[in-house]
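Next up: just one chain, as structure tokens, the form predicted alone.
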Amino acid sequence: MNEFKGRVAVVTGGASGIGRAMAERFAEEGMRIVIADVEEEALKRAEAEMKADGAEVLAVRCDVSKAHDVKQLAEITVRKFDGVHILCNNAGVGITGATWEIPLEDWEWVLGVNLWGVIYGIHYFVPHMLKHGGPCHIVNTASMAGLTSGGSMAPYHVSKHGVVTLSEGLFHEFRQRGSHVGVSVLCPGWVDTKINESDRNRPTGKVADDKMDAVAKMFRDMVGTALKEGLRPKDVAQMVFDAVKNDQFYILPHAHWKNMIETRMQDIIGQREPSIVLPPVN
């Protein structure tokens, strides 16, 4: 995409973190913004602050794990702005614990937000993108956890691997059909967001410490520290904007993490046991 002014961008998980930063970056280009989030107070605050900065913003409460909510988000967007040009399927949550101990309800929650949220976004927004015929772009937020594997966060890894392969398949489908819709998949490492606290939105409430084993607690604390020392969301948002502008598919903000991807690929090709490779601190 080369023209942004006056076009419409929809960002889920848009009230904070990477989503908020992406919404603000697109607004800087004169785009009309729809931010969607499950946290109503944070959503209202983001809308007010962005409007105070001169952006044209519409805030819509949306639980992306629910098909009805995403369908409604698409309908509201098209009714208000008569189209959509950029869709950022960005909302995400995580949980830690041993795979066999994580409650099935938590598996459903993480997969519902991280994977089904992207599926619903594609299902309900792509027809509108194809209909109006102009250049459009989809950015799906995955993670380095979608290109590597590790312990203590199985639902998160499973969901993010799903987002990567879904995005790759979508890319091929659009190319095979000569479509004007571009695709990018964002795979960040540590970014200074509150995803480590995403159980604040867990349907059954925050996870109590006594419900986690020592390894899971240690991993959660390590992730929390690493996130605080990670990239700024606004720096990731700039990389996303550049990728949309240049029609770049893979967005890897943490280039020094690539050895983790390479090690995993070598293990697969060599039919070896999976290596334990700890991610860099930042």
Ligand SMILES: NC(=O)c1ccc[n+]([C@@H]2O[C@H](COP(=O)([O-])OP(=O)(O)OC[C@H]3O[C@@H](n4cnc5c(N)ncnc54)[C@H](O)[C@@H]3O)[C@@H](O)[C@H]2O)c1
Second form
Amino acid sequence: MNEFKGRVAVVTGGASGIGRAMAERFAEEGMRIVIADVEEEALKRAEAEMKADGAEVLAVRCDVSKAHDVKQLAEITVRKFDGVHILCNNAGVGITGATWEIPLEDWEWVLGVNLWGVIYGIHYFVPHMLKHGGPCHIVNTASMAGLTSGGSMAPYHVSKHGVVTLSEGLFHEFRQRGSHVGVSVLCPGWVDTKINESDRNRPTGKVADDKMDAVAKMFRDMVGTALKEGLRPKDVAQMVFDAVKNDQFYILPHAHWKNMIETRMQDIIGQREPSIVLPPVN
Ligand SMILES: NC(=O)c1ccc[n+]([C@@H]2O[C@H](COP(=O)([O-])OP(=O)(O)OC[C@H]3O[C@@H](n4cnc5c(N)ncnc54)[C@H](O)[C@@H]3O)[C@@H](O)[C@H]2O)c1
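What about the form predicted in complex with this ligand, after the form predicted alone?
Following is the full complex, with the preceding chain placed first.
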């Protein structure tokens, strides 16, 4: 995409972290912005602050794990702005724990937000993009966790691997049809956001410390420390903007993590046991 001014960008999970930063970056280009989020107070705050900075922004309360909410988000966007040009399927949550101990409700929650949220976004927004026929772009937020595997975060890894392959498939489908819709998949390592406090939006409430085994707890604390050393959301948002502009598919903000992907691929090709490669702190 080359022209941004006056065009419309929708960002899910737009009230915080990477989503908020992407919304602000697109607003800097003069785009009209829809931020969608399940956390109402943070959403209202983000809307007010972005408006104060001169952005044209509409905030829509939306739980991306609910088909009905995402359908409504698409309808509200098109009614208000007459179309959509950039869709960032970005809302995401994480939970730590041993695979067999994580409550099934939490599996459903994480897969519902991280994977079904992206599926619903594609299902309800792409027809509008195809209809207006102008240049469009979809950015799906996956993670390095979608390109690698590790313990204590199975629902997150499963959902993010799903988002990567979903995005790759979508890319092929648009190319095969000579379509004007570009696709990118964002796969960051640590970024300094509130992702480690995802349970603030957990349907069954915050996770009690005594409900976690020692390994999962240690892992969660380690992630919390690493996130604080991570990239700034606004730097990731700049990379996303550049990728949309240059029609770049894979966005890997943490170039020095690439050996983790390579090691996994070598293990697969060599039919070896999966190696343990710990991510760097930043
Ligand atoms: N922070 C990192 O290190 C990192 C790394 C890789 C990928 N990611 C991914 O980046 C994306 C953004 O997360 P972040 O790091 O900015 O965290 P964040 O917690 O700061 O922002 C996530 C946003 O998603 C919203 N959200 C949660 N559940 C929702 C739902 N059901 N419907 C709509 N919105 C919902 C939250 O309210 C929040 O505003 C996520 O998909 C996450 O998995 C983050």
